[in-house]
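Here we start with a single chain on its own, the form predicted on its own, put down as structure tokens.
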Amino acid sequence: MTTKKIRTGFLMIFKMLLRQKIVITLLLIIPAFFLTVVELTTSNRILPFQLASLGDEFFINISEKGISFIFFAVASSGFLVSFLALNLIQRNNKVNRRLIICGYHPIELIISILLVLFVVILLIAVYVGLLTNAFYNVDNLGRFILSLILIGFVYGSYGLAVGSLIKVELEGILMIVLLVNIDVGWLQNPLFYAEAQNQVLIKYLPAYFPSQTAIITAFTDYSAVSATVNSILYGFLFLIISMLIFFYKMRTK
């Protein structure tokens, strides 16, 4: 394994991503569109929200508009990163196999892909975090951006796993939409979670801990260490699965 090959792979993959101008445009438009809809449609009534990851007795009173901004910031970050991660694996599948035949090691390729994904996660988290703060004043902006990095890591790793497992683009997109839409796009919404009949099921979904981290850091000074650690563990679980599948499919005789 050489750093030169990793650097070359990183630059190659990143340039291929930048050439997709429509993708870059959507990355900028989608979060702004979501947050604009929140600004235009939600009310300022004050609602009590449970900080479930801290215990049953922890409640905060936040406006419906404020909690909606935070939720859609997390949701848009999870959607964008998961689709990009899927694209990084599926679109470059044949190229990766040719590179391995020409002398690249699968570890060198996966490190290059992960570096590109990390840069994308960081850029999306910073952009969405600053954009959210422009609409609604977040109490702890730096910690909130960290929570967006966590949701990006969890669903980015999920996107890598789906992309490694499934070759057909449409099937991969459906797998992404199925979990992302149900989990981060619906069940983790604090407005729904407060009245949900089976909250235990929601707590086992991938976006639970990053969503809790976002709410805690955006509105309070409570510690979000437990939710942060669990988010990282969830992300590493998907990451390990994706790497094992990638190595198996990229093996050469």
Contents of the next structure:
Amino acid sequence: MTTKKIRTGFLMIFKMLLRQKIVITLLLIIPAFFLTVVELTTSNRILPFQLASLGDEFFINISEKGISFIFFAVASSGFLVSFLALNLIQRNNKVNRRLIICGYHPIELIISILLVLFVVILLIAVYVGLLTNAFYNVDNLGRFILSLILIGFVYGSYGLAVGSLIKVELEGILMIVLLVNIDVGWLQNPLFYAEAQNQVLIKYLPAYFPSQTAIITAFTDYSAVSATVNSILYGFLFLIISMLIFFYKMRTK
Amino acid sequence: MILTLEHIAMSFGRKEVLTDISFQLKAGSITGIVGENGSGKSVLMEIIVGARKAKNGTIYKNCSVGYCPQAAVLFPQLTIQEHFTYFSEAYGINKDLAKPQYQALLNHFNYKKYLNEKIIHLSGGTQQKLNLSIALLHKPELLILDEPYNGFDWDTYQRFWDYTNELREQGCAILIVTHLLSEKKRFDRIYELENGKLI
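In place of the form predicted on its own, output the structure of the form predicted in complex with the partner chain.
Following is the full complex, with the preceding chain placed first.
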């Protein structure tokens, strides 16, 4: 394994990503669109919320608009990173295979992809964080951006796992849209979660801990260490699965 | 011998594609493989280069291999220059050594003017030139070419054979999947793949 190969791989993959102008445009437009819809449709009535990951006694009062901004920021970050991760690992599958036949090690290639994904997660988290803060004054912006990095990590790793497992682009996108929509877009919504009949099930879904981290950091000074650690563990689980599948499929025989 | 295949077999589910393939390639030779569509020619090439695992059999090769797949397998968003950089890195060739080699290939196959064009903007023939050039970039001792002249005009086709003959004289063993039996005299040996066996 050589760092020179990883560096070249990183530069080439990053160039390819930046040259997809429609993707870049959507990256900029989707979060702005989501947050504008929130601004136009939600009210300022105050609602009490339980911070599930901190325990039964932790309640906070937040406006419907505020919680919706945070929730949609998390949802758009998760969806975008997951979609891009799928794109990074699935799109050039055959050429990547050729590179491996020619001498790249699968590990060198996956590290190059992971480095690009890491930069993408950072850029999206910072962009969505600053954009959300422009609409709604987040209490602790730095920690909130960190929570968006966490959702990016969890859902980026999920996108990699789906992209490694599934060959066809459309099926991969469907898998991502389904989980992001059901998990981040529906079940983790505090308005739904508060009244859900079976909250235990929701706690095991990938977006639970990053969503909790986002809400805790956006509205309180409480510690989000437990939710952060659990998010990282969840992300690593998906990451290990995706790396194993990628290595198994791409290795030379 | 540069390459030896012994009793290679391959199947997809219940369908046996290759049953008992054995042959050898010696240095400085051009060998052809012909066969109907779906006879398993491309699968055999993929097994030789390590892209697929054979169900049975053994392959002995102890040399550098260049592989040109049937369809142009390239990055649509990268330029020709960037492909040479990326694949030189894969082969482990120093930048200073790679440049004269790819310049020579660009000149020989006459597509130097497209060096900074993205693949997505190139014609099928030019993409195929690059597809082939990538296989030749590291001056391999064994060259596996799966219908390498798809989409070539007559002039490029002639240039392809000129280049291939030069490589043969330098000691390279070349295995070509082809449909053009009219070109029989260009090969040292031609095998036909039929019912999973070489004839």
